[in-house]
Structure formats: structure tokens, C-alpha cells
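Take a look at this one chain, the form predicted alone, written out in C-alpha cells.
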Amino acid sequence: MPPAVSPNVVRELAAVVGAANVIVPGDERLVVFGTDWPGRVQQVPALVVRPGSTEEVCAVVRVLAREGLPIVPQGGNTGLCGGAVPSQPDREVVVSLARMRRILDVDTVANTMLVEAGCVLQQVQQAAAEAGRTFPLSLAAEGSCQVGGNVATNAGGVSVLRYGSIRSLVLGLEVVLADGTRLDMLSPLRKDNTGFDLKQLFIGSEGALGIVTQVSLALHPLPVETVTLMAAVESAGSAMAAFERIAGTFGARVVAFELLDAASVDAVVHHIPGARVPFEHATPFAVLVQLEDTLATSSLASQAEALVMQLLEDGICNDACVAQSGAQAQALWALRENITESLRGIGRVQKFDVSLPLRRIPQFLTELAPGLTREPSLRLFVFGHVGDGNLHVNVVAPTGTADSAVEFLDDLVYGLVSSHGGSFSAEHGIGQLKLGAMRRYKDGHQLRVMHLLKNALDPRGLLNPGKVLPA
């Protein structure tokens, strides 16, 4: 047992959550809880504690706070920036919410759902569907990520155009503060103008201000009709022209507008059995579009096909495919959803999750490629939710490439993003891996206010230390 955690403390925690839910040194599971999904951060925790209720979270936090032990809240641990694992070995205690996965209430009159933070996103989606509603947050990790983690990182995903990030879907929160106090902000009221909207402080705070334990979520009607299409375009500029036409025609019925470059699509085709491109000829870029309508007043599919024909006639795209079945739609989405997994098999991946003003995306990509030529072995893969300005820039180096060969990438990518008025983190958060960018590119006055909030709510810095805020 590390000296930071005494046997008496372990016994006290076990009395709260049960001995089976305190994972101690010597247990090989500690390595799993201390390793982020990409495997870039690995710091073995001193302990892992798995509470099963809000009351147990409060009791656990009070014990750890009394002992001055750093606390790392952890959901599904699917993040990409090391935000849910320790920042130093053998000293920090992971508090896993995985046992807290009850759906507490579904209200189809108010279109709300009350869930515990450990609910897996897919579980919430299924519960909403069973009630004849939809919970529209959708991302690649939905089979394993947890709602508390989604809230803590303000998860975005593919449906932001129509529904917004999870910030737009959260009506209320229950949070446990750094001293073990339970803060009840769970009211699902759509209007509650009684002072500061405190829940907003915790959405996107990555567990640095409190531990999310329950969430009141907004549900939406199930779509009556869904249309998925993919179009081939010659440039990012043509992709943005297509978006302008599609958004202008369909408005809020546009759920997703994704961009995929040829390299990303080729990676999926070569690494995922059965994957195929629906176009006869190679294309520099493809856009993947999903439309949906909750009213059965007219055929969305026929409108989409008519617009596609017009885009082809006007030369904005040079080929297109409108899915004629659910299976065809799934096959098109598989080209997008399997990119990240495919890149892992190619080499060492440097991920950049950035957002830009829509009109600046083509110029950004034009300026980015020449900057990579200083290291000829690097390969560029670009895809993302360009309808909301979010690009995932992935630079792949051969396995075994030295750190020194890729250390210029942060300055290159983030410098260009900053020059175009963008953000160096669109939806993945800060965690441990973007602290340097946070220090360099975040407005100093905003950082000062963030530190004031952190010091007010967690004066000893026990919650998720070494994350979000640079020292």
C-alpha cells in the first residue's frame, strides 16, 4: 500500500462501498483504470473506489478529502486527452462511477429523463427509444462512454447541427463537490431564472470542479423519416458550398454534415472488411449528410434526391449516393465511424481536434499541408463534423518515429487554427495533453477567472489535479 493511503483508510472506504469495490495495489486492474483509451497516458492509481450511489460518492469524497488525497473522477474512460486518469503515479484515487447506471425516470409528457452518471450513452439512447423518444447525442464511443463523462467533457458528436452538444441536452445536474457536499441542481424545468445557472459551471469542467452523479436530460421526438446521402466533391471549398445549399434547403432537418478526405476513406476500405466506396472514381473529399424529419407531411427522400441532382448539375459535387435502405445508410456511416480505428493500424497517430469558422476551413487545409513537408514520412488524414466547424486533423507517422520528429506539429496546427480565429479543442477537452496549448492560446483573463472558480470550489486542488488548468 503506498504511504499516501493507509490501511485504515482502505478499510473505511470498504465499509462505505464494500470491499469488492475497492481495488488496491497488486490488483492488475489498476493498470486499466490508469491508462487512457489511446494509451498515451499511463499512471497507476493508488486505489480505485467504485461507489454505487450518490450517498456513497459523498461519503467516499469526504474520506479522501479529510486525508488530502487527490481524486480522479472516471466514467467510461474513452477520452482522448488523458482527462480521466491520474496525472502522477501511485498517489491519486480513481473514483469510478461505473456502478451507478440506473435510469431513474422517463417523462414522456415533459420529454425528460433522469439518469445516474454511470449510464452508458447507448443505454440512455435505447431507453429513450423504448419510450418513443430519442436522445440524440451520438458519437463513436457511445457503446462504452458514460453520461457523466459526456457531461464533464461537453460531448459533441455528429448531431450537433440539429441538437447541439450535450450542454443543450442537460436540464439539470446533481454534483458532489470537493468536500463531499451534494449539490442538487436536478430540476428539469425548462425555465428557472433564479440567479446563476450553476450547472453550467460543471458541464465541460472535466471533473475539476465536482463529480457529476445524476443528470436530467432533454428528450426529443423520434424522426418519422431519415435520409442519409454521400456526395463526392473536388475540394473543401466545394464541400462548404454543398453545405450552404443543403442547410439553406433543409434548415434544422440537417442532423449531420461530415467531411472525409480520400486518405481517411482509403484507410477504412483497407482495414475494415466489407467497407467500400459508393463512387465509381476516386475523389479528394466526400461529404456524408444525414437529414431527418419529425413530420410526415412530404417525402424528405424525394426532396433530397432532387437537391442532389441540382448539385450535380451545378458542378458542386461530381457523384452522389442516396441510401435506399437502413443497411445502405449504415454502410455509408461505417466509412466515417471506422476511421479512428483504421488509423490505429497504420502508425503513430497525432490527433488534433479543432474548430474553425466555416468559411476559413478551406484556407486552413490549404495552408496545413505544406507545413507537413518538413517531415516526409508524415501522412495527413482529415475528417470531422464540418457542418459545425469541427475538424479532426490526424497526422500519422510510421511506428517507432521519434518524438523529436513530430514535436513541431502542435505549433503548426494550433498556430494555424489560432490565426484563423479557431479553437484548439472543439470537443475532446483539455485533459493532461493540451495543457501547453491552454497556456499558450487561451485568453489570459479567461484563465484567471477559471482559476478563481477552481480555487473557490476546490481550494486544495484535490479534484482531478493536473487537468484542464495549467499551473
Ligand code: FAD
Given for the second form:
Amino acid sequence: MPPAVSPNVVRELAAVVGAANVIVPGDERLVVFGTDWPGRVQQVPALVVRPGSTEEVCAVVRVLAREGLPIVPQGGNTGLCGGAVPSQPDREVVVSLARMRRILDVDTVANTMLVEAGCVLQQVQQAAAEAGRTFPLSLAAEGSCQVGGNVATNAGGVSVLRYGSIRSLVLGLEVVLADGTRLDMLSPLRKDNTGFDLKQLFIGSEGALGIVTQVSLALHPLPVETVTLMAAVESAGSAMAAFERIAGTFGARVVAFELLDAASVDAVVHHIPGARVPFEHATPFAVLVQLEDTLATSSLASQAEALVMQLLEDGICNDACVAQSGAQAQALWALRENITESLRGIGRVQKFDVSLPLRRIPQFLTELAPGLTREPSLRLFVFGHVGDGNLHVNVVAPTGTADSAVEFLDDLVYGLVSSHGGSFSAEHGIGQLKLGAMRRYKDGHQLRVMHLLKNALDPRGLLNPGKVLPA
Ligand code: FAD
Ligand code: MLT
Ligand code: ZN
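Please could you give me the other form, the form predicted together with the ligand, since above is the form predicted alone?
What follows is the entire complex, opening with the chain shown before.
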């Protein structure tokens, strides 16, 4: 079969981005660019192109569009639904944003920051901290994921309760459309009701409507006091009771409220040297809580300790640990943040990223467990951002288990989620791995409008084909 991209086109792209930034067949890095983080999808791209500026992205897209070549935008490639890698082998061109990593402006009067889309999230957090501000989006992949990828997936993470998902932190966007047009929606104005707010369309569009090249971000004040605590609870019901008390007392000062089941914590303890559970006895669940205050008027720590005493007295939790130092807080967070990495090596992981009305969470988990007994080798791991209703349900089968043996899981989990009024994808998106659920559970009228928008912006279907929208 002839190469998908002719030598002339490769030369043309090299003239735009430099020969070193076009990765061609035969180069083993192509396999890396074609493999997703969990290793579930491996589709070698026809080519990888790495533009260094918005102008180069426009020029690259114009060439690829002229040739009718499918384009896969790729950020840090930490996505969990196969969205950033091709959906078919040897035909699609990965456009990597990794070279576009300049922080262009920080404004501490307006509390805004302008960055290129390839900036790694941690780099943005650091730049904000150096300016005496915080950029509060936080997730375990923050050392690798990029702001453009965060925008494209509308990333959530652990601080949604206080700061929302990244949609609440995006003031403006620059996007390159499927025909190479640069759409400037970068204005960081906080009020601008001049017609449709187009940037919202691209947030969470997973690279299927445009390539994000620059982002105006909202910054927040640095907290002056942070409290991290972990509490042991007997059941998901007790976890939710603890949330009701803590959120009722601390309101917007609750940044994170995370759930960890015993299996997930055990996986981390076995995988991460030095990881340790802070409780005397084994516990079915733990909750990890972070509180923050930007005013030093009262001691958040003593209020938190008083509330924990109350929760212990009332039997809502049966043990607790309030971090007494930054190092202790980090050790507690390590138990949560290393779960995904720790599960990666222990078998065939089926990931479900669902959200539910908070009051339904205990019942959902009670109904889920018996459904899994159909396949005795399956192990269940439950964790997530339970304070905002987001559960990560991971089911691990022994390595080598046939797809057919675990096929029933989709129906089991999504059927239950749907019966409780939840969503089959809370924060990870659809990519190419959740298309079946999208077809089955997404409202048909909404799907039709999504197709209309896709056709209007990308009539030839060149941007990230085989993703987000079922055929
Ligand atoms: P990629 O994986 O490269 O791409 C993801 C999607 O966005 C793809 O569809 C891709 O085509 C598109 N895309 C990427 N860059 C652009 C761009 N510049 N323009 C247009 N489209 C683009 N997610 C959460 O929401 N919350 C979490 O707590 C969380 N924790 C995680 C923990 C771990 C250990 C891992 C591995 C992943 C986690 N994720 C989480 C998932 C993932 O990190 C996020 O989805 C992240 O936002 C993806 O960013 P990325 O740069 O890696 O994007
Ligand atoms: C997390 O919250 O840790 C992530 O979203 C990753 C995962 O679901 O595994
Ligand atoms: Zn998550």
C-alpha cells in the first residue's frame, strides 16, 4: 500500500515546522504517539507533526485539509478514552502541541494568564504560584497533561467543588478550525455578551471541532491556610453523611472530598514504596478532604479538628487523621493520586467514569456489587471525586481475559447509572472507547444537534474522526 502521506506533502510540512518536527514512518516514536496512556488503543499514525506556533498550526492544517488527511490533535496523551490517538492505523496525522509551551502573559490585577495550549498543567500552576496566585485545576496527570488537552476534555480533577472544572477557569480561547482558519476568542474580559459564546463549544469537544492553540485562564488568590484530613468510614452511606456535615459547615472552603475504597488503597500500598494507611484498623472506605481559606481570620485547622471530633462521636467515621505538616498532607494525597498508576499493572482494567446524584451513590454501589459476581475473577476498585458525584469504578480482570468475558460490564454499570439518573462519562469524555455508551445512552435529539455542529465546522470530518460522535 502506498504511504498515506506523499513525500511531497512531507516536504511541504517540513518546510513549515522544520524537518526535525515531522516524524515519518520507520521512526519508532510513531508507536509511542499512537498508544494511549492505559495501553488500550494502539494505532500507528501515518505521521506526527509538531508545530511551534499558531501560525504553523494554521499552515499545517491547511496542507492536511487540502490533502483530505485526518487530523488527531494530541496534548500530553494522558487521556483515558483513546481520544488523542488515531482510530485506524497508518492513515491519520497526529498534530502534537507539545512544542507550544510559552506562558505569554500573567496579569495580577485582572487575575488572568495567557498561555499556549502545549503548556503542561504543572508549569501553569507553577507560573501562577510565582506570581502569588493559584491556578487551581489539579489532577494526578498534571505533570504530563497539557492545558489544551485539559480544555479539550473539560478536565475536572480534585478541586471541582470549589473551582469547578476547567470550563469555569477559561476566559478566552484561540482555536484553529478544520480549514486552517484561526478563530480568536482570546479576550479575557469577564463580561462579553456579544452574541453566542463560541468558546464554550470547543471546551470539552475533544479535538473534534478545532485545535486549541492558546488559552486565557482565570487565576485565584493563593490560600493562606490549607487543611488536609483523612477519615475512615464503614460505608459509602457514612461517607456521604460526612460530606453533608463537612460541606454544610465549610461551604465553599471545601476544595476536595474524595472517596477511596479499601481495594484501591491496598493497591497503592503494594505499588508505591513508603505508602502507608494512617489508621489502626482496616476500613472499607476512607474519605480524603481538603479545606482552604484565603483569609487568615480564623483557624481553619482547629475548626476542622472540632468537626472531626464530632463525626467520631456521632459514629459517622471511626478513625481520622488531620495532617500536621505539608509532608503528612502529601502522604495522604499520595494514597489517592497513585491509584490509577497502581491499577495499571495489575491486570486488564475496565474503567468507568460515572457521575450520580449524591443521594443515589450508596444505593448504586450496593446494587453494583452483586452484578459482578457473575465473573468470579473480577476485582472491583472504587474511588473518585465523590463530593461532586463523580465515581471512578474500575473493574480489573486477570491479564489476557477475553473481551467477551467482560462485555456484560458496560450494560451492568451504565444500566445502573442510567436508572439512577447519572452520566456515563463524568470527566474523561468519550474518545473512541465510549462510543457505544454514547449511542445507547445519550439523548437522540442532543446527538443530532451535535452532528449538525460537527458538520457545520468540519464538513469533511477531518478532525479527530472516529471520536466523540457515533457514526
Ligand atoms: P490528550 O490525552 O493528549 O488528549 C485528550 C483529548 O483532547 C483528545 O481527544 C485530543 O484529541 C484532544 N486534544 C488534546 N490537545 C488538544 C488541543 N490542543 N486542541 C484540541 N484538542 C486537543 N481527567 C480528569 O478530568 N480528572 C482527573 O482527575 C484525571 N486524572 C487523571 C489521572 C491520571 C493518572 C491520568 C493518566 C489521567 C487522568 N485524567 C483525569 C485524564 C486526563 O489526564 C485528562 O483528560 C487531561 O485533561 C488530558 O490532557 P492531555 O493533554 O493529556 O490530552
Ligand atoms: C482520577 O481521578 O484519579 C482520574 O480521573 C483517573 C482515573 O479515573 O483513573
Ligand atoms: Zn478523576
